Structures are given as C-alpha cells and as structure tokens.
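Next up: a single chain in structure tokens, the form predicted on its own.
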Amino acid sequence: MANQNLTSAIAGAGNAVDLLRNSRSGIYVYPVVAPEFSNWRSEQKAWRDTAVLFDQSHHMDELIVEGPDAEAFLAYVGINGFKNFDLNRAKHFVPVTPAGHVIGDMIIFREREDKFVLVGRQPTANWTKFQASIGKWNVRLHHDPRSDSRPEGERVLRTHYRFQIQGPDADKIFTELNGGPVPEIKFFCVDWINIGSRKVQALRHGMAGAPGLEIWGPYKDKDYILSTILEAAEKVGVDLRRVGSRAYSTNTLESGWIPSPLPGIYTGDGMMAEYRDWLGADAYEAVGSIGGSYVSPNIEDYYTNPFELGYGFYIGWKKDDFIGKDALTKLKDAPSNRKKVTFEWNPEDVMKVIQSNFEDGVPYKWIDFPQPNYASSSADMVMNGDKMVGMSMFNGYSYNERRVLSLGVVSQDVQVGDVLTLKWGESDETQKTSTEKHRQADIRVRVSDTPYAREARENYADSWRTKG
C-alpha cells in the first residue's frame, strides 16, 4: 500500500533517518530561472563589484495570513516578538516545535493590521497551515507553493513576482527607475517606489553581503518590471548581471544565513504525532533528503535550536505564550548549545578531491561548482582529532573569496582561527540518486567569522546573520 502521510512513510522506511538518507528525490532544484545568464563566476563577482538582479519569483512558497486574529495567531506560532511589528516592516519569522527545535524560517511582511505575507521554504508554511487547521483562530490562509522543480514545459504562474537588485551600483539603478532618489529605507523596512509606470513595494535587504532592495508585485507585471529594470541599468551605464540558479544559492555563504536546517518535526508525541499524520507523503518533509558524512541513528542529532542559528536575540519572551516557549527557556543558556560559524576549506585538500576524479579507482566524493550540496539538508562531520565538534550544513564556492566555504555549527569552545577536519562524502552507500560511488575525504577547514564577507559583517548590525 502506498504511503498516505509522513507517519506511514517513516514506518515504511523503518525510521526517519533511513527515510531521509535514502530519499530518491534528487538534488534540491532552484526552479524555472536559467542556470546561468552569463557565467556563474561573473555573476558572483558582480554582487561584490557592480550590481546583480536576482529573480526570486519561483523557488519560495508564499503564504498569506489574514483576518482579525492574524497577529495573535502568528505570534503564537513563531518565536518572534510582535510588539514593534508596525506596517511597512518585515521580520525573519521562525517557528519551533514544543521541544524548541527549529522547523524552518520565512520572511514575514505586514501589509495591513490584519494581513501578513510570509515568503520562504515549505516547512514553515506547512507548519503554519497545520496550526490554523487545529486551532480556533479567526484567520484565512492562502498558500502559493513554489514553482514545480521540473515543469517539463508547462506554463508557470505565481501570485507575485519577486526581484532583488543589490551591489554597490544598485542605488544608481533605483534612482533612475524611481525618477529620483528612493526614500531612505532602513534595514528590513518597506516603502513604495516607482518602477516605470508601476508603484511597487521595496524591502531594504541584502543577501550576498551587499545592501539592496527586494521588490514585488502582481505576477502579470513581471515581464514589464524586468524589462524596465534592464533598460534603466543600461541607461545609467551599470553592468547589471542577471544571476542564474547556479550562482544564486551561493550568495548566502558570504552573508551567513543557513538556509536549510532539517525541520525538527520527526519526533515527539501529541501535537507532533498529529502533525506527521497531517503531512502528506509527498510533502517536503517526507521526500526531502539528508546528505553528508554524519550518520546518526537518532534523527534529533540533526536538529538545531534558535540559539545555535543566531535567532535567539529576537525571541519575544514577553509574549504570554508561544509554541516552544517553555523549552526555549530551558535551552537559553544550555552549555550544549552550539554556535554558528563559517568553515573555510583548505584549497590543497579541495584540489586533492578534484584530482582523484581524474585517476583510476574509486574517487573521493565529487565537489560540484559552485554548489556541491547534493541533498535538501546537509550534515557533514567536523572533527577535532577523533572528536566530533561541529556540523557543516551548507556548502559552496565563492569566486569572490576564491574559497570553498560552508556554514554550520560548532561547540562553544571552538574558536575563530582553529583548524579542524571536515569529513567529506558518505560513509556508506544509500539509495540517493544524487550521489555516485565514492570514498570519504578529510578536508582541513579553518573556523572563520560569520558573515564571511566584510560588507555583511559591517552593515548587518543587530541582524540574525551576525548572531551565533
């Protein structure tokens, strides 16, 4: 009998770890957007030197929550404080389980007193929909899932387009588009600007270590907005590079956000068991995958909490109640909490891995460029001698830094500058279609600042990107 929900999928695989480590869903795809518009090296370089245009219209879910109880409902579901959440603001919305495990994250915009828009990966959207279904909140939800990973020529439509322009020359383009200087918009705040004949909302944001604006509007306007942006860049003489899906996913390596922690929903009784029954067998949580050298029989060893990811500083402790509050109170100062860091991979060791693929015999696990992740959630062991002291969770190559970098968590006693060893490749063969037969390799990594890019460290003050 085919699996009906996540619960039956786990039972069919024997346990959650085996389900996810043997997933045959393939690599995580950034859909619809072309892999490259010029080449991924020049596209990466442009967000540091000139300006880039990210097309964010397709790879994220959008969830609209509105109604008289919208604020109270979301304040209960997420850890965030809502007291200072005025109109024209955005927040980084993070829900956790009753045990305090991170489920995921989305950017949340407040459009009206009773209307919020959440944008990001599916786990947070799913959890929010579930909470609305089991509660008595007076809210209405509209879910626009991300575009199909492989649309096979079918027409793709979304509720909204979403673009981001960033880089040192971004303001020149926006000034031309707006017919004059844009309003002074503070970080993670929203205002209206002109794009040709359209009024659009703009969020002050930055994803690759450089400031910029994210704009959005009705999807039917997408082609007009795109052509207007490209014309404006040409008019002011800015070498604006459109960024393809290959380079796009690497921007976070320089700015310090870990985009895909494993949702901590595979264990727990009560509400959590009910949630696993509610999730379909085709949900992200059921078909997603874990890749990497870290293999534990306990799925909870792959979980993280908000303090480890740098999200602890905006927990709304003064709220009467929210899911996970009691657990987070106990975890707040726990010595077991890890901290977020960047790992700088040793170039000689990286080249050793690449070279093995030009020699006879079984090679080391291939490092793809610029994005070597081969699962929806990564977990590579980081060792100090024979002791595991951390976990690498998201990898990639930065042409700007001429380094392979990864983001992850380490024990509190690990210091910036320490040289550790990352175990690259899987210790056994799984059913994943995204891995080839290979050997494991030891790669030296230097523990580095997060964010890695100086621009991000200096300009993302009091941001989750700088906390850890």
Given for the second form:
There are 2 protein chains.
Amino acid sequence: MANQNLTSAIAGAGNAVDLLRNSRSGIYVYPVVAPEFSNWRSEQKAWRDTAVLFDQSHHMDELIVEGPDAEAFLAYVGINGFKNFDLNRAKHFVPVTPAGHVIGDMIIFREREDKFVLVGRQPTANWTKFQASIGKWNVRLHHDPRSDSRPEGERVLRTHYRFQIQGPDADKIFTELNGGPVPEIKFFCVDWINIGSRKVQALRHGMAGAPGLEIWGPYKDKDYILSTILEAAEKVGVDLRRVGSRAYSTNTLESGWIPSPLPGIYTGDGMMAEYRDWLGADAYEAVGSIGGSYVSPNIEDYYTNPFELGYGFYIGWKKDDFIGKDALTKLKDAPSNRKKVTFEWNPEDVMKVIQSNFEDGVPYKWIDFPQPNYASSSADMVMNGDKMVGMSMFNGYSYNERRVLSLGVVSQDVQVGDVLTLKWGESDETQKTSTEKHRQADIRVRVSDTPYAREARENYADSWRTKG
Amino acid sequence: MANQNLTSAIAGAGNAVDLLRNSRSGIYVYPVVAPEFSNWRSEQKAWRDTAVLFDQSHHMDELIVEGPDAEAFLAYVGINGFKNFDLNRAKHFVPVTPAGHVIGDMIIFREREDKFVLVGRQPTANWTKFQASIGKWNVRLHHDPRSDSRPEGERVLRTHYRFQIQGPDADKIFTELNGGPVPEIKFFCVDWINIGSRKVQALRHGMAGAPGLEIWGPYKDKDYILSTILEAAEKVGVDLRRVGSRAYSTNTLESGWIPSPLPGIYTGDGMMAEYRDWLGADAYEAVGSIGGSYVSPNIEDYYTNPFELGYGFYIGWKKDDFIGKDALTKLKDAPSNRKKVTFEWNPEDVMKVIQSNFEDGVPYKWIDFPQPNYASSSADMVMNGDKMVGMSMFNGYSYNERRVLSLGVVSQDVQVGDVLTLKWGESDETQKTSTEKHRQADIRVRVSDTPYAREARENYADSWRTKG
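Having displayed the form predicted on its own, please output the structure of the form predicted in complex with another copy of the chain.
Every chain and every other molecule in the complex is listed next, the one we just looked at coming first.
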C-alpha cells in the first residue's frame, strides 16, 4: 500500500500536480538554527549596514563526488563550462533534464583534482546520484542530507559546518581573524584564511548583495569557529548580527537568486521514467509541495529552463556532450523563454490582505513576515488583465526595502516598470497543512530588475496605475 | 569584573530598571519545539474547533521538593491554602515577598505525601530553593531548569515529558487512548489514565479556554507517548494539531493567565537583600528583560500583588504563617489594588503600525504575529488621556478572535467597555537586542473581561470612541 517510489506516489495521487499541491510535509523550513538571535528586522538591516553571520550548516544537502572520473562525470551532468575550474574556484552548478528543464542547483567546490563538494537543495544531489548509478563512471559518492526539519531536541550532526560573514563591515572581522588582510579573493573564488588556530577554506560570495566570505570545515570545529568569529567582531567593534531562520531565507530577495525552482523531473520517458522509479517515496521530489495560485493540470507548466533563470551564460557549449545539450541548443534565444524579474508588491494591497485577518469570515491568505512562502516550490500567477504573463516563485518582506518582494519569471514583452496583478492564495482547498482556509486576493506588483534596485521604485514612484 | 550575583549586576547597571531594560538576552522564547507544525493560524483555530497537542516539555522549570517537611515548607513559601491538597489535586502555587509582591507562579502537583513537583517559570523555583537554603526545613530539592533557548542542534534532555491535549474533541482521543472513557477528573485534579502500554498521570486543565488534560512521565517515554497519541487521534478521525512555539504562547490570551509578572524581588532589605546576593548573575532575575513603553525609575512600579492578578482567593488565611501574610492582610481590599483585564487592540491602529513598515524613516515598533512580546516581562502604559491608568503585561494576536489582545491590570475605576490608549514601543533606545529602532505609537484599546469574551466586543461594536 505505501508508496515505494516517486512513480507510485504520482500514481497514487493521480498526477504529479495533485501529489505536490496536496503534500502534507508542511512549510519548507530552515532547520535547527534559532528563529531569531536578536530580531528579524535588525538581522536584515545588518546585512545592509554592518555585518551578519549566516549559519548555513543545516539547511543544505552536501554531495561529495570523487574518483578518477569525477570531473568528466560532473561536466556531463551539469550544463556548466568546466574550463578553468581549478582548486581555487567554485561554480554554480546547474543540471537540466534531456528536455532542458532545470532540475535544481548547487554550489560546487573543487577540493582536489579528483574531489568535488556540492552544496544545496536535494534535487541536484538526487539527480547526480542517479546519473552515477546508471552510468559507467569511476566515481565514489557520499551524500549528507540536510538536517531534520523538526529535530525536537534530538542531536543533529553534519559533515561540515558552514558559515557566511557578509556585509560592509565583514572584511574588518576577517582581517582580525586572519591576523592581517585576507588574500584578495575574486567572486566565487576560494582561498585559505586563518580563524584562530585553524586554517579554513573561504569562498568569496555575496548572498545578500553585500560582499563577504563563506567558510567551512569539520562540523566538530563549529563551536570553536563560531566563538572565534564572535570574539573577533567584538574586538574590532563591529555589530555582527547572527541571522536566524526567519530572516535567513529573505536575503535572496535582495540578491536575486531563486532557490526553489520545481525540478523538471515529473515528465519524460526513458531515463526520466527510470529516474522516477529510482527516487524513493521519501525524496524531496515526492514529499515536496507546490504552493500558490497557479493551478495547471500540466506539471510542465511549473518548470523553468536555465535561460529563464539567468543561467544561460553558465553553459559550456564547447563541451562534447552534457545532459540536455540538444534541448538547450534549441531553447537558446527562443521567444517563448521568460526572463527573471523582481516583483515589488503594492503596500496598500498587502495591507488589505493583513486587514482581512481582523475581520470575520474567511480572510485572504495570511502573508507571514518576513517569509510568506508556504511550500517548497511556489507558483503564483502574475496577470496582465486576464492573461497570465508570469509566475512568482519566491517571496519575502525586506525591512531594508520596506517592501514585500518576490522573484519570478515573465514573458519577454513585460517591461520593468509594468504594473501587473499577482493572484495571492489558492482558489481551491488542498491538503497542505501549511495554509489556513483563505480566499484569493489581487495584489498589484511592479516589475523591477533583479537584483532589485530601490531606484526602480523611485523612478516609478507615482505609477501604481496598471501599465503592463 | 564579571557580575557574580544579582546584587552586583544591579550595581553594575546603576539600578534594576536599567539592568532589565537593557538586557541583551533576547526574546523570551519557547524553546526546542518547532515554530510551526502546520501553520500558526490553523494551530490556534484547532484549540477552539477540534483539538491541539501542546508539547510543554521544554519551556518550564521543574522543581521537586520532597522530605518530611515538604508540605509545611511549601505552605510557608506559597500563599495558597493547603487544606484538601491530596494526591489527586494540583494547585496554582503563588509565592510573594514579605511586602506582598508576586514573585511568580508554578503549577504544583503532589506526587506522594512527602513529594511535590512544581512546574513553571524560574523565579518561583529560585525563591523556593533560596527559602530551603536559609530555613531549617527537612527537605530535599531537585531543580531541572528549562531547556536551552537556542540549542542549535545539541541534544536536549529533561526529567519529564509533558503534553497537553486540549479542545472540544480532546475527550474522543483520550477515550481511545484509555481504552474506554477516562475517569471524571475535576478541574485541576489528577488521576491515572492509560496511554498505550503506559499508565500516566493526567491533570484536568483548560489552557486555551477549552477543556483538556495534561499528562507527563519520564522523558525517555516521550516519543512513544507522542506517537501513541497521534495514532489514536487518527484512528478516531480527530484533526489533532500539534502546536508550535509561535502559536503556543498566545493560548493564554484566550484563557486570561498572565505568564510573566516581574518578580518583586529587586527591592527590600533583610531577607530580600540576602536573596539578591544568593541569586547568580545568570539567573532569570538577572538576565531577564523588561520591555514596553512604561519607564519608571522605581522598579516597584512594575510589581503586582496577588489580588491584582486574580489570585486573592488562593490565599490560605487560616495558615499560621506564610511569607507575606501580614502584607497581604493590609493589601486585601486596598483601593490602590488594580484589577486584571483584557485589552482589545483597535485594528485600525494596529494596521497603522504595520503600515509604517512600508514607509521610509523610522517605523513604529513592529507587531510580530502572533506574538509581539519582546521581553521576558512586558509593561506597556495604558493611558486615559494624560493619566496612566493601567499596564499591559502580555500580548498576542488571536486568529480565533481576529484581534490583537493583551492582558494587564487597570485602576479600579476603569470599566469594561472603556476605550483607553496603549503606548506601543519604547520612548528611548535601550540595549535590548530584541527590538529594532522605532518610534512610539498610540493604540486604542477597549477594556474587556478576562478571560476575553467575544461578546464584549460585540456589545460595544460601535464604540471605538474614547469612553474611559
């Protein structure tokens, strides 16, 4: 009776859309890390004004790929060019299906000539494991899944701790930690720095739009590294804020990365059907959820391709072959490709939604602050009149911008400055536990660049009339 | 240099008010339990409409008091009458200072003739330990403090698990668990019931205003008990919702208990001065915080007495002696005593506060949903014009009532239905990490009965004009 794999889970639910829209796995949480260390407003403000410490030790899967064929294998699985991928570099690794649909993304580090570490959401790790299992690659894989979402007091262990220090004052802390200026590390490059008695690897990154470094090492060193960082910040007088799980996920609104595309793996024959048999019924792809106003019977309508998410320039066209190469060749410059934008939500309309929770009757879907998402993948319809022209995929309130923002994709003809309408809330009642009974609201959204620039708002300050 | 006890902590800060208003210990959290299991709106709704499971294993201290003098000792420390305190009964145990100020409260169970278990916030446990240490009582004490506020993946263990099942459908679950109707247990009485293969103690309670039972036992049984309860609920078709830490603390708004009176221990000579020397610098009383608009140089202005909190009828006047008896005798029926009420916050004014977080400049103090409190003890001024006539002490949004509510005390001349003004936010900047920079807002509040009755609102539906 119990589902054994994704194939039988889909069959049990009737189809993939119904399976995912009725998932009872709850909100996709950032586990283990405290909800707030100070308060989420000050934590958001700190990544813009001073410095923040992100504890990324728990919410991502890690996949280690090593062996003589590691590089060739990964270059075949991902779309990315692998030229110049030396030990001092990281990449934003993106695999697609043979049809060219994005499966997910992970950050990939090269630790040795024959050893790579991938860090991110589970779909990319699962797909990579599957490819290793069906191919004839001389590779060894080790998968360390993310921490339990609700450990309820049980101990949680990972392979690595992973911290980021970001913000305008981050370098003061690193200089103190390193006992002198840190090496000049270019964006997405890696070097070694000192933290107390440890030498640790550091990646130049900029998650919240501000520069910073990501460091990692054995999990057993976590407490030592943490206290050394906090002491260094205090010594140099930087108001370093630890960021809790409530603020954490909203940093992406300001940097423009969409963390949650639906993996395009629910359709397709041959290898794709085999993959759905291979995926367990407890995999992310089987227990994850789709939330939002967009209800299509065709699961492919929720997919994206790399051009739409802004990953077109990653593609290693010169590679002999990689999964999806033919499909991407055809999709390149296709007029049907959407483009990534930021939606700025109209404050009056947001207030209307909140206000309904002070009235009797069925309210509009609650907008939780600072993170309204209620599913592992979100798809809210973005309308121009009666026509759907886009899909909102990840939202959040930014105290820095004083706005609810969301990231998503729109048709090519939509322009920055256009005012469209986002349908907020679901038109039917699903089995999702993460949402209360609600009615649907229209929220005006202004199309803005990604990463979101406040200037966009200011340039269009008088224009909440629909222009789209 | 480091503070060793409360006395030196107060001296270091200059005075007790400055110490507590500038505490950097952060929000007083409900630790370990997941923030949400489904979503906080549905979790709140379930305690009114179906049934909820509260996991109370982590947020309260436990103090075991046993020995030949246990009863006499506790009857001396608390104000409560101890007549009829048999093994089948629990009490709401309240100690006061010699001056009659409330220190705190715990639920006290009698496990054996000579063994009591006290459960609640730390101040009552600390005071009871201190009394044992300075008196000549033949008692043994064991103190199990609440779980760490931010365990960050480390394992958390307690002496006991503690669950409550509450709500209109709770009895269906208990009947299934017990293999037949549970014994008729009167309010605050205790009996034994079956849960799977275990016999457990059950207290009749009603935290969210709905009837239910609290059960407890050895912590190692927690997983077994939890899964047995969840299976039973499923079997009888009850939509039992586990309540997460975000919704949990708001249940008290509907039942009318104030969890967080400031312990009245910062003043007084003799035994009180000795107590402040005894209390460590890491005790609740030293690291806790005062939040809110009420700023008085005199810490005693934040205190309450038992009559004000509705605990006058607990007092065991016939007892030969107990701490505070003389003071309470004088305070009884004093016209200066305030009375406990519920404040219903004006939705328009709440919206005005939220709205300011969509504007540039310094916003009003954020009202976090569903739990806006940002300190271990809250004190917001409640004004009638320029005159302070009350103090709001614990707040929260109730999805059931569609209102922000708070509990507090007002002068005797304030009447139900009066519309007063609550000052929301602090007039100065403190060192508290739990609040962002903000300005102060006026929020109209209507005085309502406690427990809050929706009828009060409906009877005064047209009356948001100031009537106080």
